[in-house]
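Single chain ahead, by itself, as structure tokens, in the form predicted on its own.
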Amino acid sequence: MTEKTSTLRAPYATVLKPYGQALVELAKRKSNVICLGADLTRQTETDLFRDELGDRFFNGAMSEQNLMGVAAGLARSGHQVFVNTFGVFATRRPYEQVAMQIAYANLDVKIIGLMPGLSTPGGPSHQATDDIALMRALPNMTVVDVADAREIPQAVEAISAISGPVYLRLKRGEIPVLFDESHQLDLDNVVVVDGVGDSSAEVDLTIFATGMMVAASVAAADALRGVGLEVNVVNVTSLKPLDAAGVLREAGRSKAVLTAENHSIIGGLGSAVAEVLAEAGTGVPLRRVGIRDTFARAFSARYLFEHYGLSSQHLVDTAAALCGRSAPFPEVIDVPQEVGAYSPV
């Protein structure tokens, strides 16, 4: 088996405010790109942006409905608008003025969601656990999550160069490198990005996994392989469109599919690539893990990965019995999150 060498292995080291960065990098070449926020600038990395172009620099306040509002108005007047705020106040509080005032009207908005699902100990009034389901609803919007600080800057410009309206989701903070500086960010297509070189041969397990839930996988497919399973890691970056081909093709040559996400199972990623085996009436066997059907408490990040069933242990469990193996199932190796690094749950 050829493993591929582009993905790392944890501890990651992990890359400060790779968005911000790049953010302003853009702005510095691209005249109307114009930064909204809403009381969140340092928590949004667009303290960066504030700091060195404060002239196209606009906070709303806590009002994100208006603030969709105002950048539609920029919009329509030639600007290019990133709106930055937290997932949630991103999309469930002003879904109503994203879908008529941006998306009907195909403007070129970006909409930033940062502190994606249980990446926050906030609960539920700040988890983001159905924003991908939300924005997948509207028609005209993209929806894309990235799985580390290689992404992040070319998920910027790729997201620039869409006319249209998009929604990124983003981890903040210190961002983990799990791909070497080869990796290649495709808005078009699924990619495996671990385990199995040859493209024809079959793997008895294909993991797809968007967003934070790659580095997991990753985790969880050493593991399977070390009890003989032949595993595919396949990173999802493009929620919507989704490449359809691609999952088919992944899934066509597996003997069973897995979703991971840090999302809610209803409308997120194990949804669409339902969809799409469906539709094809393909018959491999399915499962997803993401969240379930409910609110997550306040509690510690790590905690809420491990409760709610979206650790890379868990990831493990499900895909075992999924490929007919009987416990006691392999386990995860540790990593310990040293100082400065990232491990995933």
The other form holds:
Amino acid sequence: MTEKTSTLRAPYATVLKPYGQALVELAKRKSNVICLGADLTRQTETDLFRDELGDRFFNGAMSEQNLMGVAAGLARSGHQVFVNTFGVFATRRPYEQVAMQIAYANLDVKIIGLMPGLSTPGGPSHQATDDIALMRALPNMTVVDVADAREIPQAVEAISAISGPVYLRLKRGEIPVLFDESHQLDLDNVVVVDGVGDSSAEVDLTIFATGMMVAASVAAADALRGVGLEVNVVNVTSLKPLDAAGVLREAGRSKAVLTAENHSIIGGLGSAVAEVLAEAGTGVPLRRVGIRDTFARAFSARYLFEHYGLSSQHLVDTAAALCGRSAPFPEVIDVPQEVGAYSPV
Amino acid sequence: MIAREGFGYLGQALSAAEIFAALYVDVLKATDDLVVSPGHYAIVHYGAGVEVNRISADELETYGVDGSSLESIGTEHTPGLSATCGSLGQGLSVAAGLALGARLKQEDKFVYALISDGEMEEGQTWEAALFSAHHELNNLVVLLDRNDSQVDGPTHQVTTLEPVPDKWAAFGWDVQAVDGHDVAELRRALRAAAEADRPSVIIAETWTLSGLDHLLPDEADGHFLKVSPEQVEAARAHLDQAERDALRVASAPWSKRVGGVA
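With the form predicted on its own in hand, show me what the form predicted together with its partner chain looks like.
Then the entire complex follows, led off by the chain already shown.
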């Protein structure tokens, strides 16, 4: 039995703009990489690319529908194109263009959607709460969400190695470091990052978490362990294709399953896991933690995560009840973070 | 091509026949890209493609048949088309991307995009117009089929698009307006467009009944024409005679194109 609990806990060190740096490094080695933006250059960390590799950076202005078509044309002429904007503007507004010009044609276009879910106080116009659902529904599209600053540079490399289209969901700015230096991003497998590594050992609960909710799930798991529950946290980086065998393997040794996503519970990780479990005839009790079929308000991320049920405490309450425990439920220890630093909420 | 079913995108073929003739015979090189933004116009691409040995006559017979590579609304399964269109308003953006990509690769080629006047109703067309002018894509040439026709009837009854040349000029494009059924005018305009220092648009005034107007009713839906077997026979006879009367010109070197029909 291996306990993987040493480097995952808050408070977290943070890295500034790891995506923007990684994209520059990739493009320095790979001369066909083009960077496209839509009037959100600094906000998508691509000011670094513009300043270093300006001849391969194009600002397409606030014209996302056109931008997806331009990306397709560039890809058809032999380029690998990274399109950078906020997730909501990369998915909802140009959905048909992404579908017809990029997904249908299976082109080498990487769509980078920043500010996932409720990570922004921008309200419903800026919160990408259905982007995973939209992108998952497109044939040929790979959908990736990452948990920390170690995974981001690896994700840039990994999606660059995929020949077809990819949607990469990214928190922007200061990104926490959850994993140690040896951590390897795995797009092919769901991975137990916290808990009982021995795949034959039974556990009370498995939390399948993606993106920002991995950190929140680790905090929740600690509180649940405090009342005697054996809990695994599984990092799901590839929402599509989903490692169905891995989901079944981990769910198969769990008395209960929780999914945790900073996204609508419709169409995202929770739905994807439910589809796998149901089609396999698995009767394991399941709860989906995420945004419950609602639009959100324009308030602070911390408020939003608590109000819309994405906090670690909400995970604990849901999980404890699912595991047959009665209230009062264990409390999550609130680890203070420096102002301006990342908060797992 | 539409005789088998008795309906199809004949109006598009009739309005754009001379546009494609001028483009294919006189200008388009094997290395150039062609985007047909209204994918419905694939029918005229197929018809013209046979004349320049791009598409075999046998293959033409499969138009609209299940399993054919000549789909009724063209996709990239179609020989010679550089993008999958049909959802209107998307083609010009792809053409702009191809033109920018060619410039980055220092490729000496042109990107031609056929767009329809109805597509000016899609906001994306103007996004693409802004982008192309800002990036000075002088290797991009748009052929705009101004046939005043869309599903609900004459375009001018649906919405006001005029003044069309002024709109493109205001967006920073090189603009020429021509009679879209005059091959000589089209050829002159295409040659001039190649010399422009900006993206070019050739606004071709056309008619969806052109050439068969004496056989087809005035009130015909230009977007999706229905024809009777008698009309088909009369049209065949008319076009056969027209072909006998026509001037022969040399074919473009299509066989050099990647994947081309030998």
